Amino acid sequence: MSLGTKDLRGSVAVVGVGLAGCGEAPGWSETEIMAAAARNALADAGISAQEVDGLVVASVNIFLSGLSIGEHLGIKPKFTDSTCVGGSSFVGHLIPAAMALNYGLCDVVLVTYGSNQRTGVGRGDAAKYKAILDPLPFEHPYKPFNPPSSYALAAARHMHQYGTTREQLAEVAVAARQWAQLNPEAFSRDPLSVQDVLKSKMVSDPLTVRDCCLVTDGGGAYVLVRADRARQYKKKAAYMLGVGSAHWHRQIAAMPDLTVTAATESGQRAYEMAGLKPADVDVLELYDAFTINTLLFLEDLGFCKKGEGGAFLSGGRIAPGGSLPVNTNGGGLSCVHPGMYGMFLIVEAVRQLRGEAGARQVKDARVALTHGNGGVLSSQITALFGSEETL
């Protein structure tokens, strides 16, 4: 059997989804919160951990990570991978499970991840995190704050190149916080300004430290089924339409050019597979871990022109009450950001098809497109998601 990139579409879904820890969890290890995590999704689709053969884990921390919560969760999978590209990682893993689902590999795929980097990690563990960053050929010379530091690289060339403001960017965070204050989970809640994103502290010029996500703990899951397993689970489930992967970097001083990410590649070959457009798209989840990723990503996923990213998002347009709903969790900016992020945008695209979003549900949600970055504006990948009339 041959598998075509149309094959995929609508192939497999996410039965369950599941979060644990996130905010503040003191005396949680990384294991337990992503273990929870687990049990949670689990539960939110009505299987049991015994059903699972598919096990799919990243972490930074746990040394063989797979094998770890295999063991921890009394899971005995036939298929596993702990691939690690960063923050996009959760996003990505949608490809080999999906190829193993389809292949007959296995049958239930669980995807987890959990981190306690906001109460777990002390001096040594920052610096050794610090340490991984940083050993970079051209740049380390230079001693640069990263990733902050990355990111504010590629913010100072678009608002040079392009004439976008810091207000503009300050947006980004304001709306956030405005959908963060219509989720009960959200970890800041607190109302935020364009003056507030302003004047607060500055982190790396031109960001300040609300242009940067939150330090949060935090777990989630999701459960992966082939499609026409799908309506035997509890919950209605959210079918994969399309999905695509690209990465040209690893060090932003490699970056071909500091205002195109290689989501221009991942967005279109999702938008082929799922045989959909921006237009289509009801609700979009982007990984936010700074306020610049959000507006290159509009741009780059086709929902504006390059360059016309600061203008298409001013006034409210990616706030609640807007035209384009965006980061409807209140994102790594305002909601979870326990380190790396791209579990929970599948998380709450699963949560808005569903309806259960509650006072943030968009109306009539049918497509939710997520997008994950890793490394520093590297891997990008973008997921197309859809409701069971979609198919």
The other form holds:
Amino acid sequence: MSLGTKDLRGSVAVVGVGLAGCGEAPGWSETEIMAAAARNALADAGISAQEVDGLVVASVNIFLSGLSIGEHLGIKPKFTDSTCVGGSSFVGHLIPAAMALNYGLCDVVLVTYGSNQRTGVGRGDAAKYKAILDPLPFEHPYKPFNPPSSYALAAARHMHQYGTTREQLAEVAVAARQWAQLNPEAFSRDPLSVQDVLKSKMVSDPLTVRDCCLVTDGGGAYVLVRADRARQYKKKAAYMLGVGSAHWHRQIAAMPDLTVTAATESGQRAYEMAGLKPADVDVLELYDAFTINTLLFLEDLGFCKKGEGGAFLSGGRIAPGGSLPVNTNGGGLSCVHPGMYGMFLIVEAVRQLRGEAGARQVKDARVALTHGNGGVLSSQITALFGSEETL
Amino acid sequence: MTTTTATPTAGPEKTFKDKLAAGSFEIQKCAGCGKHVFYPRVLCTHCGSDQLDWVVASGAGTVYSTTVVRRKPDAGGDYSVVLIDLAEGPRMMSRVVEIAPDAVKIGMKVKARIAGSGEAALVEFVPA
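If the structure you just shared is the form predicted on its own, then what does the corresponding form predicted in complex with its partner chain look like?
Shown next: the complete complex, the earlier chain at its head.
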């Protein structure tokens, strides 16, 4: 017997989410932030750490991260995964976790992440060691300021090919900031205009520092269970309706077309599993490491045609009050971005589906799309979540 | 490398670098499907063959995308990072020199040359 991909639809649900140390968490180690986020997600669900028998984690720095966090929390899991494909990892973790739950390998999966990237010591040294341990000999000698330079190359190509403007990219940052202003947990909440973005310090043309995500500390976690157990916890469950993954390259020079990401495939896979289409989505959480990301993903996930993303998002369409709510927590651009952001997509989607997002709540949100990005537009992983009525 | 013997010389990365250090910019061409491959690999990314031969690159290319990395003047100033589509097909990261970095435009025809020597030898491009 083998399950079909459509059997995964609605088969697992997130029953707890939590954040910890978002913004600045001086004096906290990476593992400690992960543990604090895990504690908050478990408390949100009303589950004790000892009930967790599946443990999933990814880390930028920690070798054997799954073992470290298991030991720290006193969890003895029957199932562990610590796949790292960059910032999309935590959306991708839904796939092995859902399979493990469906096959009865475990009953309660905890997925957690944390980073002290902003206040932790030794950031510069870490970059040097990474260049030795994981050399990229056909890019590194040219000193791209990565990740920004790789995304800048994609943005420049999109502008050349489709007439996309810096103003349109800036609108992405402005919309994210306006959402952040509605989120008391967001890191950057000062007013921001298109002109502010354009006049900010250029980092790697055409991207200014305000086209780039934040560098913060922070952690997040979610708890995943089989749907048959999902109603026994404290809060409303958010059911996984579809998930899809794709990657075509790691380094930007190997990306086949810099204006088309593998989100075209990951999105299609997720929509097919869910039996949904873009018009069914009430709220989107897209991995906005850079302003160009949001634009590319709106195109590649089918919300507008290829090349029309700039015009599509102009005029506040994705900002609060616009017709398409995107990155309602403020995104990686204005809420939080501790190295890998994918975890925070899911935390916000679940909060929106539960109706607990306060001033930024999207009315009657029943279907949420989360889209994770890893590397330099490399790993693309899409997941659709729904409230109980979407099952 | 075959499946039954040890490496006769070196892997494709070191082979490329040794050739470059000797003054020759070479890329791989697949004996299976005839397509070119860069960066140097063990298997052809088009057809999976391991029959990759070395050929001298024409050096002709077109700027596929370009960025200027901003750096303080006292740290050396701004510099070019580009993606070049080689005439043979593959794309590579490089830099365009001898013009201002912000004068590099998408679609510009460029020609490869070797900068530096020995282990520091590097392919860079100038306007064609």
